[in-house]
Amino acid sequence: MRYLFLFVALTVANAAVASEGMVILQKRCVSCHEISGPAAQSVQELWQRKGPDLFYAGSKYNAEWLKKWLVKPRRIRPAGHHPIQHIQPGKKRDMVDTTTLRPHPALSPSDAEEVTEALMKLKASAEMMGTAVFKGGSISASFGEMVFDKFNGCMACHEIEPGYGGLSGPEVYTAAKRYQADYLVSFITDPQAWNPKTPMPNKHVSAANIQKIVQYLQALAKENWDEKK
């Protein structure tokens, strides 16, 4: 029921956003991204998206970062948005086979100011953001590391450098460019509010190394990534 009655309301709100944006969106992204909710009920469903969701991405991406990706896209997910459907065996371990990772398509400028004035307008309800907010602050980046990866382990499936950590899940190291600070905090804390079939799980971080994970991204993301790739 909780799912249900957030649908509605996402779906009672976006259909007052029409704009150019809106159209492109139609055309050029619907076939892998959902725009209107709500999240996957199944497995099976969540299998057929070939996108993250994105009829709550005003809640969740930062603008600036999202208009310069959407004119140059750049893999976040190492291993595709769902790694098993990419992965052969290698002589030591399970490698990614790149050859079946297809590109994101890249946007003009204009349309990618359009889409995003247009995302940005899609926002999640407050039952799903919750009332976790980003208190702000910061952190060492050796303590941030030993939270993020010695206390909660996250490192088993997140990059927190360019080939260094886990592949089945997007890199972090860029976390904090791409996320809201609100979002970060919300999702860590109840990932399955979110998208209840998440392959994220719901680690049980307390609120106190949430707010120093999310600190450790930021201090992460003020690293200029792309220049050492």
Contents of the next structure:
Amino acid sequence: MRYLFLFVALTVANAAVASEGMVILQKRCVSCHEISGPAAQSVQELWQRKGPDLFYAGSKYNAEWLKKWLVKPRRIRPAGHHPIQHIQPGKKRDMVDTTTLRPHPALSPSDAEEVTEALMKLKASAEMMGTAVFKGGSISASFGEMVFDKFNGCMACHEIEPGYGGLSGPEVYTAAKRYQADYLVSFITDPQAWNPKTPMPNKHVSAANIQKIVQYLQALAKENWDEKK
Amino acid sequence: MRKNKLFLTLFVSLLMLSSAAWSDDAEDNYKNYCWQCHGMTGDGMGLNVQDMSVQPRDHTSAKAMGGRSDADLFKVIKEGGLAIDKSVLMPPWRDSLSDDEIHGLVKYLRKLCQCG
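Previous: the form predicted on its own; requested now: the form predicted together with the partner chain:
To see the whole picture, the full complex is given below, headed by that same chain.
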């Protein structure tokens, strides 16, 4: 009987600790992030979402990176979450209106830990994940860049190093630090399964080249970009 | 009984609405997918052009757009630049847009270039 009481007490205590992060999420994050799903079903609905959907965060982010980033957030998307809300015509091309970009709030280390723990429990459905997974391996940065840029044109929207590449998509030189390898494979394979209205196209990259692209992203992420900036 | 049928029909309709992605209008689709490279005004000078090896087409130019048939425009939006022997930088949008939405974009492009 005593053991049963102890078990129940521990379970309740554990649930209380686990829900602390969810309380913070509900209080501080849901005004910008969707944590229950589904993804936006129209372009207008997409534009109303101020930050990335988090209802599959546990299948997307690397926990260690997430925990650190929440304490010291840094811009990942040079033109904001929805570039159309942060650009204006310039002399040579459309330019980012940096005055409209807002910094992400920083959390205390303990809150970041709680929130990360709660987010890592939010998993993607099997339909979103699909069946493709990262098979490991490595590639040289130069060959990887050929696959990424020359063969598939991904650099049109993504920076492969600070200040080099497209600005509408998130930087990719830190992507492998931020994201799980299986998520990267899955998202490149079928972006619309994750977000039907994402501006990221399905370029129908071959399965073999998707593996090479993720290997390339891992090679890029080995650089210490914060030091180089 | 009739009431039950009405509720069932309403329920199924709502379910279908919630599970199917909306068909968006051409202007919203142009902003969401095309602006990033072709520009806010459609002049081909979008946010991403700085490091592009091939410049995006100027959709406001009757000269640049006039030589393309509606079928060509439909094909390049749906299947990407390589489908008409153009740049790999123009992606295929068939997984993002329905055929109806692509037809809508072709009409929108004709308004931008005032041609065709």
